[in-house]
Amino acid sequence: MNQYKEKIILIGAGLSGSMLAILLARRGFEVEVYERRPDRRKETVDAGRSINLAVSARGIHALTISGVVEKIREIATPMYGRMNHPLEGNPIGTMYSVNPDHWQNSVSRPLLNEILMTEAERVGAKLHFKQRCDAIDIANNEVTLSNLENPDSPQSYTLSAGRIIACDGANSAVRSAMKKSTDFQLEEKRFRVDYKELCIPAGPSGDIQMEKNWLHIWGRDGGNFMMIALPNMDNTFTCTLFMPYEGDKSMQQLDSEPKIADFFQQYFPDALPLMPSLIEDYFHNPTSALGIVMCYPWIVEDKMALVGDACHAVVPFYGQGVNASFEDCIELDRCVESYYPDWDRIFREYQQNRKENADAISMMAQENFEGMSKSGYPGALLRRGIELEMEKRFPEYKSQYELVSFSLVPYSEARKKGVINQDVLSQIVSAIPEVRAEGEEEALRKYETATLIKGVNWEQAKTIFQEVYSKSGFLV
């Protein structure tokens, strides 16, 4: 532990801040993080995103190495599967994994922040709130920050340090000097649905008003738009509506009470009633945008690194935004304890070994939207039953959602499979007798999903995945 004794300065103490802090100063860093905004273990700060998140094996991980895991237990929310919503017809819950022991976690955000903040301060990291980054000296290593304890007259000041990390999110001011460099790829874009935070509050009496231990989606229209909701401790669900911003059927056009209660009507007839506050909670919470963002390099020779959504912000359709933040700081202090103090080669094999990884999160993250905003459609309630008995009859097949939820696979390794899973999928469907004797529309119109499963040739579906995947270079 002696031996890591300089000063990192941490840009940003939100999730990835926070875990990369409490890595870093129990090595024995003198770890500074300076954070934007209030501390919100001490004042109410606006959660700006999503208070809900789904932690998965790669949080798991990260939070279990960093020592607060069982903390992070006492106020997760086990989501056993997807609960799908239809307009017509009771609700169809499809489990995420055969594996009884795999679940994502639903956590309130703000909590699991404070708890890693509280976590890093008591390992030795100083975290310094209202102190606002305004600039970055990439030659010096110098950061120049605002005091904001007066807003009124903000007190500027500049520091340095041997290495600065950030891990201030999206719209990082670190990475806002570093794409000045000449050599910087940056793609900032804006996905094609917007989201707006709703609520369906525990009942009368304080019981819960929906089955608790699920994912619930309501996919409409064909997948282009959908509602999500996330279980919380005190019996409430956090509610998400992704749709387009304008054009038909959109925030845009919802811009009056009788709209709302209209739209809701005809296509969530089944959560309304439990939406006492939607009104007010449509008007009062904000209509934000989902943004991408994809760069290269991450590292400033042997000064700088960006971690988290600095680098790779992903919108939330696969539910590993944290999952891959935590990936990041557990990457960097692996490297750390590999190659201190060579800082170049740090940063070098960090952004090495993520950066492919991150990118292919990403693309699946964007490509999962539909994923989940047709999750409830018959076509795919037939692959998704499928694959769940390919699981438990061939246990070397796994999904892409186990690979990417339920494992430490790299990102990138999980969607290689995903994409060649599809082909094995569609060749076992295309050899159901009902699909081969009427087409896979008409058979999916005709006949129930446990029918259709029901038809499938087992020993000829493995015969499919091996070769398929022999064809494709992976080893069964």
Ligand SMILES: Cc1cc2nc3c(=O)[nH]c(=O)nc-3n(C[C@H](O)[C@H](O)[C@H](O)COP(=O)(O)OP(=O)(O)OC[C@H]3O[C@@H](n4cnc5c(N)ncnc54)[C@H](O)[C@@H]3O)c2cc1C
The other form holds:
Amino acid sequence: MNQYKEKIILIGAGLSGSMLAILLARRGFEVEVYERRPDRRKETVDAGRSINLAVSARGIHALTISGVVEKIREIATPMYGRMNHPLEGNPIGTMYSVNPDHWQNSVSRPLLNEILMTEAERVGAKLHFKQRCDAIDIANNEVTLSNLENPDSPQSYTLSAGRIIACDGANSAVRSAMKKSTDFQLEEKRFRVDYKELCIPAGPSGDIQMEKNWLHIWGRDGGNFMMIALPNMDNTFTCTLFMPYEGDKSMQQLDSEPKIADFFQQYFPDALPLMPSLIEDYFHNPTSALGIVMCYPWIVEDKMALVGDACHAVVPFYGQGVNASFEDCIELDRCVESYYPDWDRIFREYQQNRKENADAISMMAQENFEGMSKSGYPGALLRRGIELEMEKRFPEYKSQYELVSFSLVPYSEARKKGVINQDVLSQIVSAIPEVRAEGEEEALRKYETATLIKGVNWEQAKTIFQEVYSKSGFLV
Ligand SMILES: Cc1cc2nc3c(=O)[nH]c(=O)nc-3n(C[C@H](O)[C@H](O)[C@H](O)COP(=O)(O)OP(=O)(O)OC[C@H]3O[C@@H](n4cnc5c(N)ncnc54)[C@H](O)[C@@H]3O)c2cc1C
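Show the form predicted in complex with the named molecule, please, because up to now only the form predicted on its own has appeared in this conversation.
Okay, now the whole complex, with that chain kicking things off.
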């Protein structure tokens, strides 16, 4: 007999909503999902934010549990590392991991969403499109929706369910209702750069125009702005320009055709010839802000819960927003398995296990803007080179990137280790003979990073690593 016999309303059929719908419907719950957009499988819908996404271990884990990983692999383009494009000279590739089985997957957001929606329906969830959540009555467990089938005359109606779960993204309507409660803490911030999507199409004969299996980065102006490009299956690249919204070098300032062309010629000279529709794309595609949302609590008693961007929208510089949101779904489902029908405990334990980790990835993602935009600079290349070598020589040493992207270690622990790793690396760098003799800046000016890495005494590096870790309470 099905023990999970009750109705659950999900708001939003984006990536978290569809993932959670699969997990809950598979248990036998009556899952009703209300999504304000049209069904993208039947009507052309704008892809919304970012056309492709990097999916890594946590996302793959959730996709495996939800039974769609093989379908996702068919639409994924592996990215084995970062390809940094300096202003002059050839691009420099740095692997993501020393483990050849660890890579990032560039996946089309709309296709990923479609696969998840189809699977959710297959396992019994009911998806209702063009239904916008307008209000929530927390006291009575009610949700008021507008039927947008006829956009000129939306029809309003109210539904109720014992459980309402909000997967409605960074501007969550459900969170807005929770905000009215006096003990609700909410921080909504705009990050210091905006973004705009651009494109590198396939070449004239359909061929790819840059190395395919890499995430390309053009970090500029001491890390103040950057462009990145993720590969697509059809030999195109989706580029994203991240730049301050105002000031000297900003999106605002690039307001005419000659200014855009000059700017790209000055800062992205190798990419410019590959971007024939740059000007058109620049004016056509919106400039969007990057929002950060942190809030608490994520739940209302045993009635409501927030999942995914609705409770923790993060900036995309660790490529973890979806991965973290999928991890929420897996954790919520695990709590259901452990404690059903005690929803109070299910929601409390879900919140307790996820909040700290969501905060950690939010901070790491903000910090990693610099990590990415400066990743092609000599100091960063030196540290990354040493880290990879450390991972090769001492399997107990794991970089923060490895822990975040290629493991299921909680984000909070990855962040703690990342901070300690900075200390380990700084001490190793300081002990390189050329750095000791001339200082890091001068050594980096005079020598190739490969030469400096050759100067590392690995026995000494091991001792530094063990000492720093044991002082910090981490066992090696
Ligand atoms: C530029 C950019 C690049 C990114 N790159 C990556 C990456 O490489 N890797 C990664 O892991 N993450 C990435 N992310 C983050 C990722 O996009 C989000 O974390 C993810 O989309 C969150 O999924 P979600 O389902 O919680 O929210 P959303 O994807 O926003 O889905 C919310 C859904 O709810 C619907 N909805 C909203 N309001 C209502 C309402 N009132 N009523 C009914 N339905 C509603 C929306 O239409 C939507 O379908 C990126 C984000 C940005 C902005």
